[in-house]
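Here's a solo chain for you in structure tokens, the form predicted on its own.
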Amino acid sequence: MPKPVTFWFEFASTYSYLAAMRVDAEAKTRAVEVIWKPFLLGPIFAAQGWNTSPFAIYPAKGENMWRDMQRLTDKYGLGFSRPAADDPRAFPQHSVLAARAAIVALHEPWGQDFCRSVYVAQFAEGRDISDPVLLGDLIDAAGGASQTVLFGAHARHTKDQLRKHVEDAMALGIYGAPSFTVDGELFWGNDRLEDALDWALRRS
């Protein structure tokens, strides 16, 4: 059997949106198991001396990323809405509650649908994913019970689990999202998704 691929995603990450919408179909064609793992880039960036995304720190890099996102969402047939340039809260969004909710949701068969819906709400519809009302609606729409999941998202063990995900990501040398790990090998970026899955096949 192929080795499983761990998909490390951050809800505030533009390129994680692309990967989240593609990974299942690509994995299915290869019969590779994918383990979804939410984490936070904030602590990882802070360890490198950054207080926000490098796309926000370096304007030229950010502008090219937004243009790249338009090209790629057109290519993949995905919706896209660029955040308002004059709203510093619009990117990167505060993703902690969404990540905690995902930890709870991913124990359920509808968990991945919820994760994808968070990305669509943010990057296709321009909505605020830190809003618990929005997250509750997305949980219900995916097939879950919003009150139960959001209660679990605030539980100490869920907060501890997200913190451990960040620590594990750091230990693996992860520095950006999306990232994919398989059998000790690290692949970074949406454009390395297929390479990670193919590597898993080679390690079977």
The other form holds:
There are 2 protein chains.
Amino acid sequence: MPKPVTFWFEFASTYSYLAAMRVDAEAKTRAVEVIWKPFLLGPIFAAQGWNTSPFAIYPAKGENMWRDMQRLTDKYGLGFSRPAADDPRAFPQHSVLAARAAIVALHEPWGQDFCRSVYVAQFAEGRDISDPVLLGDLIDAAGGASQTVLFGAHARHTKDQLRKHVEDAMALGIYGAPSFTVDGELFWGNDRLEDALDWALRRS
Amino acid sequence: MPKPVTFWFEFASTYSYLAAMRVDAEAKTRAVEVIWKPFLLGPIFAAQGWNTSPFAIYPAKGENMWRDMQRLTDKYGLGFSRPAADDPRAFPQHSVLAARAAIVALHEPWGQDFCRSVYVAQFAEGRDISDPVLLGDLIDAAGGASQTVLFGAHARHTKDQLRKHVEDAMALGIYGAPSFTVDGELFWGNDRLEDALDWALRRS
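Can you switch from the form predicted on its own and show the form predicted in complex with a further copy of the same chain instead?
Below, the chain from earlier opens the complete complex, with every other chain and molecule after it.
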């Protein structure tokens, strides 16, 4: 049996969007199990002395990231809508409620569909994923019960669980998103998705 | 005719090593012309407030980069020797003399061979590429005349040329290495080598 791959994603992360939309198909062709694990980059960036995304701090890097996203979404056939540069709330978005909802949702068979729909709403449709009304609509559309999931998202044990994901990520040396861990290896970035899944196969 | 692709490389950059060793074969299969352009990241990093490589500033990022280099050099069949972590001169190395020598060498048919040999000496053999004796040996081995090239490396117009490469890179929005520019597009990283070459084809 191949070892499972853990997929660490941050809802506010552009390249996590690409990986979230691709990982299922790539995992299926390899018969590799993928464990989805939402986490937050904010505390990890803060520990590096950053108060926001490096794409917001370093303009040249940020500008090319958006162009890169346009090219890659074209290549993968995904929707994309660049956030307004003059709206500081547009990027990076506040992702904590979405991450807590995902922790609840990922116990259900429709959980990954919900996660993908959050990314599409944000990066293809330009919507605000901190809005509980939007999140509720996405939960219902994915097949869940929005009131139950959003209630669970605010539960103490859900908040603790998300905090633990962040602590675990830091302990594993994770410094960006998406990341993939398998069999003691850490792979960073959508560009390493295939390599991470292949690693699971070679260690089976 | 496909548009030419400019390959921007920094000798001290680990991922530039990977790209330098791969670009020729990938370009040949596509019949795309590649223009090699050495530049320096130091002034570009300084403009972002960094006094060294981000891999040296951010330990988790640096640690994973070295592991990533081991995995990728294994995958590509390239030599690799991780620099000693306790030697601050080991990474990033001082690359200015090598870059000036490359500016002279790249006018000659053996210029790219020399550039590749600088990378191999540094990242596969752990040698110090700021050493003029080593650079002279590599020039001679590539088919050049070391005394002539090293004399040219110290010429005013060579230094001016390297400075212009750095200014041109900044004007193009380049913030890391390797980078590829083609037809108004900027691609960052060894991971985008194929995409940059493919872009040249689609615009032909």
